[in-house]
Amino acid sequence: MIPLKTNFLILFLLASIDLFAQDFYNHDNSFKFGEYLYNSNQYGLAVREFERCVFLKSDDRESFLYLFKIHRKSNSFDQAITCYKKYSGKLDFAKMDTAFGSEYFKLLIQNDKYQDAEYFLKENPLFKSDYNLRISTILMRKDWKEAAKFENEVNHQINKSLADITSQGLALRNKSPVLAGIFSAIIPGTGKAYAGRWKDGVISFLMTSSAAFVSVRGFNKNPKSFYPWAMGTLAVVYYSGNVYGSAQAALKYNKNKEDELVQKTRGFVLGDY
């Protein structure tokens, strides 16, 4: 028979643990639980969390944008979308309020939606006056002169890290990619050279002229001999790949200036600005 004295304990025991147990996993604590856990960037285990808050509250704003959020910066795109269509039924962005819809215009930013991105500031009436966000937009569409354009009506209401971002932009100078196709046309080699790519154009010089010189020699000496055929024909290889590659070269040059400029853009965004 187990004493009277022990019986007592074991009940307390329980009954501590019972309470211990209900206390620690109320909507509360699960919610600071959940902020620590997402504060420390332990995405996964504030998922759970946070979805313990909405079974427990099934109108909890905040659990539901802290699952928002988490989605959004795993870029788990139909997740986020599911997220908030459980919290108001449907994706009605036009009527999203400034926290929820900050964070969709990231998801659509990330995700390279910069359309989506911008008919969302038209259409939701709360963003018409974030003059950040919608030059944003401009920018990642590479509209320089529109961007500028948009600065000058809103009275450079902009912050400086995007006006500057606007200002490289209108600066650019682009390659021009026919003008690199003649280059290396007179001088191979010379129309990567002048898109910035001076290795590449020394590559180019030097087998070209190489195999056309290889090419000379060997018709000086056999023009019957099939080997300077051979060298010649890799010589004009050579040399229209070359033009060729001496204009792309140019339009790359042109996307990679522009590209940088968009992913500032994307970081200013991105970034808790």
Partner chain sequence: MKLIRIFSITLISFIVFETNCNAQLFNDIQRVDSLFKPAPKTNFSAFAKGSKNEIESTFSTMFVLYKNFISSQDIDACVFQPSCSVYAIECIHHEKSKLIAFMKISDRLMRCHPLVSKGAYKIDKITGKNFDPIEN
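Remember, predicted model here, so these are calculated numbers, not experimental data. What we label the rigid core is the largest C-alpha set whose atoms superpose within 1.5 Å from one form to the other. Positions refer to the first chain, counted from 1. First, how it differs from the form predicted together with its partner chain.
Comparing the forms between these two forms, the C-alpha position of residue 206 differs by less than 2 angstroms, with the core used for superposition. Core-superposed comparison between these two forms: the CA of residue 142 stays below a 2 Å shift.
Shown in the overlay between these two forms, fitted on the rigid core, is a CA shift at residue 167 smaller than 2 Å.
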Second form
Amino acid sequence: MIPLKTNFLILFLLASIDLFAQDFYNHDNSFKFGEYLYNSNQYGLAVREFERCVFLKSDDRESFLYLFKIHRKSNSFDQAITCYKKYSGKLDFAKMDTAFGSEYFKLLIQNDKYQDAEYFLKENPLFKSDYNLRISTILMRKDWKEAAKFENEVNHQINKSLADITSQGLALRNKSPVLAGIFSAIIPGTGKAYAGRWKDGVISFLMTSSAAFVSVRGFNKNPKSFYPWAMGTLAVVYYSGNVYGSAQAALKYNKNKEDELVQKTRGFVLGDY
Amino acid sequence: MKLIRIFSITLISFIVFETNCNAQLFNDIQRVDSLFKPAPKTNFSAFAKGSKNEIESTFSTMFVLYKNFISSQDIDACVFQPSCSVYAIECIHHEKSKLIAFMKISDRLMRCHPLVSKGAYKIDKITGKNFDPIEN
Amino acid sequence: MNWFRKPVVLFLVIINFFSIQLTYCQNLDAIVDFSDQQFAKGNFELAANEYNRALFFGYYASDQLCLKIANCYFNQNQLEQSARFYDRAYFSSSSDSLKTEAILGKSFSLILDKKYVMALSELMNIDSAKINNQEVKLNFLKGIAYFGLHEDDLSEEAFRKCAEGLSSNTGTSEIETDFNAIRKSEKRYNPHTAWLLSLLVPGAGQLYSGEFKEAANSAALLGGLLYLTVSFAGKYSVFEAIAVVLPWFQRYYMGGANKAEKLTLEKQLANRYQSYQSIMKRLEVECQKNQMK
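Alternate state requested, the form predicted together with its partner chain (shown: the form predicted on its own):
First the chain shown before, then all remaining chains and molecules of the complex.
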């Protein structure tokens, strides 16, 4: 006869077999495995794993965060938003915590939704005092004056590189497209040179003037023939195209200069991409 | 007796392994079958589709004729991607005002010269030419 | 604590300990078996997921698992991932045959990615003394990589060895005829000759490469431009003709020569592709013959 104590011991030991037999598909193990997949860049598989975690435990913040991060990295905006809505019921800016918030902010920036990002930072109490992020959204909207005003409002408590970008933006000297057009209308090609494309200017001057020259020569020799008319039309087309192109070149010059600063700011915000 | 048995077993296992190997190679061959297939020729009439009016269809026809009979005999002179002719037909199809379209095209023709300075445009990775779509 | 000294209890504790180990292992084994099944069915994504799980929870043969995961990605055509896992399998393994298989897999991924030089440098790492069954595949991959680099002699040698490995005598000579066809086509369609011919007589180079339409096109275009030049010289002035029309003539004259050159190269490539397909077909037939045996 086995004593009672030993009986219990046997029961306990037998039960512990089941206890220790690890279930690889339970929530905790799935989560750990998902983390491993995430860290080894197998995002497609990691999504499946975290989806299961979320299914097993519907208030699992960490899994939701990972899912949100993966969707953000693959830049699938709608999926990320759906994921967050699943987590918290609705998209409430004010209640987003720091981890979700910074991912959401990056998502907005990646999708060029600068105004939404600015609104989000204003609404959320956790981000309201993050002046670096707030000024960067203004900079990405290319509103240099407002950025400078904001800098003064917060007593210059911002990162030096962002302050530099602000001052560079204020110092930008834009080329006037109207002026470029007028230049090119007076002497073909000069508008292009004004907009910083002097090689294009030289070529367009040569092409327009030679077409005009050949046309005039043709009219003097044989005004009834088709050829001088064709050349004349070509000269007019080149001339008008050059006026239009000069104005566009000026606009593009401005845009390039501004985009450079925007890219710098984006690099600052998205830093660890 | 024992020796014969060992020999036969190794022989059988060898054969089994060998056939497996070949089956795998068979699959591999399927995989690389079209590896060196020459790229198909670009079908330019695809660019000319979807003309909405007479002007567009006239230019589309001219474009296709130019691409097939004239441009095909040309040296590779255009420095842009998409090339000037494709740019032109896209302008005519997508630009609302035809006047703007013509001005854009003539501007583009004047910009297309071998003196283009570095950094003026983004470089297209596949063709190595200056990337300048009509949106620019 | 007297009862603890009893042999029965001790025995039970020991049994319990082993059974825990056993169930743990069984679970992982089941996972690997399940993924093997899924792999065989073609559900590569699921298989990759489960192999990864077994790997993460410490299945004893991590190198084999890495190789299997790599195969999953390879079959899904995710070549970068597969190359990464083949690498991992290579570095985590100590068995020579597995290492060889990992190298073969990695170089195959690189070949499908058209990185032939890298694939070859991987294949060079294989110690030929240590492989036995994988020699056919090694030569097969070498053949393709050399073929991609236009190293026809080396490619031929490799493909012939591959056919020999499939234990046939007919295959080798057939492969030789395929490569001879390539060499012949390279001699027949010489790009330099086509270029020169087109410079001498517009359209001749195109004729040489067997493209009659292109020849007619080029000749007609250049004829038209020449006529325009002459008529301009008569109607307006020689200056006009030289300044306005002649540049176009020159441009399309050179363009025609370049086109002829390009056409011969295209012909060569088309013939190469044909020969390549015929080689592949021959190897396929050899494989089938071998399986029938």
